[in-house]
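Just the one chain here, the form predicted on its own, laid out as structure tokens.
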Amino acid sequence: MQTKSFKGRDFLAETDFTREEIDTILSVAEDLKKDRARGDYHDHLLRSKTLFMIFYNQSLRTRNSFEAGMTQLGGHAHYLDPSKIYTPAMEGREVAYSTERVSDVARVLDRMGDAIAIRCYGDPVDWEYGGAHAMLEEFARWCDIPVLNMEDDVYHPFQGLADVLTVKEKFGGFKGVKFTMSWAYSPSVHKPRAVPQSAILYAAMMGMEVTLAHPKGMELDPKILTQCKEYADAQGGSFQVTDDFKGAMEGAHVVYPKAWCATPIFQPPVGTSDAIETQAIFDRHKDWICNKEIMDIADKNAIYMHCLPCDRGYEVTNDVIDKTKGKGWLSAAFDEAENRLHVQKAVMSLVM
């Protein structure tokens, strides 16, 4: 276990960690979890702490979740709605008296605070693949405490943390796992990469037995698959890519279907001919949708897992991501979602 090699670093992208350091959060974000169940609080771990969280884009799950833990460690979380203040902008991007450049963001925000969490992905930086995560890299550059990254256009390395915590938890570990990520139905064409890329990067890294399912034209970022290869050789799993939906699910351990945008909608500018012909993409792949059926044909004990929110009715049936309890297959979406909060709490124990 990794005890000293974590504070003051940054939390943008799971590759910049080791196995070892990754086994070591999930095992702090174990603790924290098995704290909070007993009642036993610890709130000295952070106390009087601060964390500037800027959100360029909505969410539930991950404002609540930093926020509730922060406040679970003894420190206090600031929402800074990038609207509200001059908007963070990288240099070239400025507009007078509505913007201000990131590097001066960041410095100020460095001597008020502990660490700065940014979430940023899609239109703040007009849908070019890796310029959000240029951005998260950006601030990381100017100021000296840790930034985390909460979502942005290539990794969202909390999400993915809390994908295999929930993994370790329901098979105990991770040898021989097989963890299925698929492209599913949406009609909203307007969904970054970012989870299911961390989601196999993780998978690999921990030697699970990867497929990568999606139709022709929701290619994933070249170099995020041949990092998962590279893991997969390292710990002895497998990674596979397939366009054969219903066949990457049989056998599966772990069934996790989600949307994410076909590869014409990251060469911007984003148009109407970039609309159109994503659309046409989604919608000759209707029937890629996690129904009863396609849990029938996963491993008698598989988890149904989805980052959330998810499209009841086309990415994923009512059935299927609400039966929590019985006999069979279970969704494990919820207990994902909850695990947000502990992984979080780990790496903010041990990066502020």
The other form holds:
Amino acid sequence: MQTKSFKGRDFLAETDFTREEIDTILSVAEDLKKDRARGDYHDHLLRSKTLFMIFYNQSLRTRNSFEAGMTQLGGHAHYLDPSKIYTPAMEGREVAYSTERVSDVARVLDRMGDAIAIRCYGDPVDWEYGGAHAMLEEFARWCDIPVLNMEDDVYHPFQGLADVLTVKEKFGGFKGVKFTMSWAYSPSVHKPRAVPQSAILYAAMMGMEVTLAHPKGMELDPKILTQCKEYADAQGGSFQVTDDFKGAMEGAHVVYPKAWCATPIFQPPVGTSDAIETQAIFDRHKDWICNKEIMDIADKNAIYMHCLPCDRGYEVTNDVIDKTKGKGWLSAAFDEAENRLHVQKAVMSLVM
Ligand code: CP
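What does the same protein look like in the form predicted in complex with phosphoric acid mono(formamide)ester, given that the last one was the form predicted on its own?
To see the whole picture, the full complex is given below, headed by that same chain.
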């Protein structure tokens, strides 16, 4: 187990950490989860420490798991609404007296607290793919305290960590687990790609048999796909991409169908002919929905996963997401949501 060199490190992408380090984080998360189940407090771990959380976007799970997590570790989390502070902006994108340069915000918060966590994707960076991740890197460049990625336009590393912890709990490990990440239909085309990208990166890093399924036109970042292939080769797993929704589900142990938007959406302004073509691709694939028929062709002990929030009736039917008990395949979506708390507490206690 890797036990050194976590202190002070940023958590911007899963690729910043080795497989051994991720195993350590999962192991610490399991310990903290057991403590909580036993009613044992661990509020000495981050006593009197402060996490600043800047949310450019909405959140239920991320905000509350970080905030509750800091309370349970003995510290405090401040919620910062960018519209109520001087909105942190990259150099060249500043607006007089309504924004403040990221380098200035980062250095000020660095003097007052112990970590900065940021969520940013989509509208705040005009859907310019990579723009939000670059902003998080800029924060990290200007402060010594850890910067944590609460979802940007490329990665959602804490969601991915919760996903692999859930798989580990349900299957006892990763070897031979068939992990299918699939695009699914949603009436909203404005869905970031960070969740599927982080999910396949971690699944490949853990050595699972990974299948990525999506209609043509919904491709993910080619750099992420290359990294998945490298992880699969290094860890003895596999990685394949298909446009066959049902084929990808056959025998799958993990069924993870989720809408994301395609490359053209990331080329502003939204509403161009490219974006209209994207809408057409969505509309042609309304049958990419996770229903009972899909779960029945997966492994008999398969789990349904979704980062939430999900679009019920479009991405998934109620009888799938709500089947959390009983025989056969089950929904693990709420276990997965809970695991956000435990993995984030693990990372915070290690890096802060
Ligand atoms: N899965 C997730 O990140 O949820 P929130 O958008 O509610 O934070």
